[in-house]
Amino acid sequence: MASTVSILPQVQLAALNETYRKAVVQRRLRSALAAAVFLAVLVVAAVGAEVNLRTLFTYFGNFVSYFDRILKLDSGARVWTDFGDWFWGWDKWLRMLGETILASYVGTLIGAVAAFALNFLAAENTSPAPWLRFVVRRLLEFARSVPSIVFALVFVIAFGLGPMAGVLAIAIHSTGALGKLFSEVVENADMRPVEGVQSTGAGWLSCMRFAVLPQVIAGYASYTLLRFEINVREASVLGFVGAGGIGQELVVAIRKFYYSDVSAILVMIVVTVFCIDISTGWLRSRLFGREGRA
């Protein structure tokens, strides 16, 4: 079946193309506006922040020194040819770590019942007064802005040395992150299924039970698993100021510079977040199929 092409005259082809060309152009000269602004805020930054990149250059032979010597035993060789003295400490190791271990859950399960109850009334679709939305979300911003190593650093403080100041911490910094993140997939909720709860006479915690909560109950648990993996690196770190777990160890080993039992800790906390990677990724999986992987 034969075919035509329509062609239009002269003057219509070149200001068509007079326009393309400008847009062109235009796009371009965008483009090479918005590169320059962001080497220019790049620069700024840098001086701000004293990045040197002399100092840099200079200094790190220092930083792969000091990983060759976390490598070393004190007898000189390499770690891996001795695993028993390299993991000397493995009993005292493990029990330390599976304090960690036990905070991050502990912290985790309060922070995300705290969320739960929470976040329907941060959420833009679901906040019963505008007021009570501005107040909850600013609540929410505060716990999950002060870095979890203040809170941990106050509760040493008023509670001592130990464990209990690291799951305070986490669960406060734990509830504004989640109370956030469930906020987002209550906001991405259907809401015709609320509507038609609420056409029978149900109230707000109906709807909620019936209407919102199916939708987002595989969200939920799989941000809720995200997290414990991300507080069990946190409660690592949160040892550094006495809220117990491993990095209590790692930041004595550390300061008195025993170089093999800092690697060893180290190897441990990496393994022990990767089983856990591993571990939340196949439950999700398990629970929720797809949609708890994404």
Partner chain sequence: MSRPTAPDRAQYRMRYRDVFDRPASSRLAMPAMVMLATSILVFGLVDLDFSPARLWSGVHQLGWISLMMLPPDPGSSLPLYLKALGETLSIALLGTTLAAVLAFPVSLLAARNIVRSGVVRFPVRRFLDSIRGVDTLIWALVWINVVGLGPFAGVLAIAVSDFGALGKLFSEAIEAVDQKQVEGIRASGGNALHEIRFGLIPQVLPVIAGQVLYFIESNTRSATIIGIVGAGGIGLQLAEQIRVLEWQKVSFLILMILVAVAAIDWISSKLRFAIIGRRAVA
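For comparison with the form predicted on its own, provide the form predicted in complex with the partner chain.
Coming up is the bare chain, nothing alongside it.
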């Protein structure tokens, strides 16, 4: 191409260059300042968290060799050479895994029912009274911001060791989480059917049942399935504090250095979680199509 690039006269160019330089300098200064503040915070945090690089370097070999050891049987052979020996406790572990899944199922269902009962009271557009909405919302907020393992710790003391404490912890946490999501679904619902039902002289309960529920039920089911997925993960570690399930076996294996057991249980947990993810994902897309997905 034979076109020439036109260059501005020197005076104009100098002014423009100056402005550009200033803008760049200002931006650089700001990013440098932000980076410096961030670094300072990091250093303070590192001191607070007792970060010790020397420990890390000394023990990093341990971390790598830990994985070497959990993949070795007592006989010294690699785990995959002898599946029978690796998964020697498979029947017990499978039973515990079943208990974990059952506990998360029961917990999710109880939580979903409780959330269902509360969510119409918490949603902006359907709540019968503002004070009720405020109370219910704070309650749900509390239930979801306290981690389920903290509930489990307290419940283990109140209800005794065992899966019951885990189920209740999951149920309460799910109530909080699902209650919020459910009420958001309700807030997105179309209010015209409600007016229609209201105009026939129906009460609040009938309005919810016949005008809101048909719109939101698919969203509810989708979120509940998603929650079930999350709860299976959570339930597998609730055993750490004595709330039943496979976590109990895992924590014993880790603490007592039964290396090959650790890897065997981990493999079982990861595979189970993976299968449940896939199947609930399939179920959700099957039931509600793509738009119903969270």
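For clarity, a rigid core is taken as the largest C-alpha set superposing within 1.5 Å between two forms. Numbering follows the first chain given and starts at 1. No experiment lies behind these values; they were computed from the predicted model shown.
If you fit the rigid core between these two forms, you'll see the Cα of residue 57 move by 2 angstroms or more. Once both forms are overlaid on the rigid core, the distance between the two CA positions of residue 257 between these two forms is under 2 angstroms. Fitting the two forms on the rigid core leaves the C-alpha of residue 47 displaced by at least 2 angstroms between these two forms.
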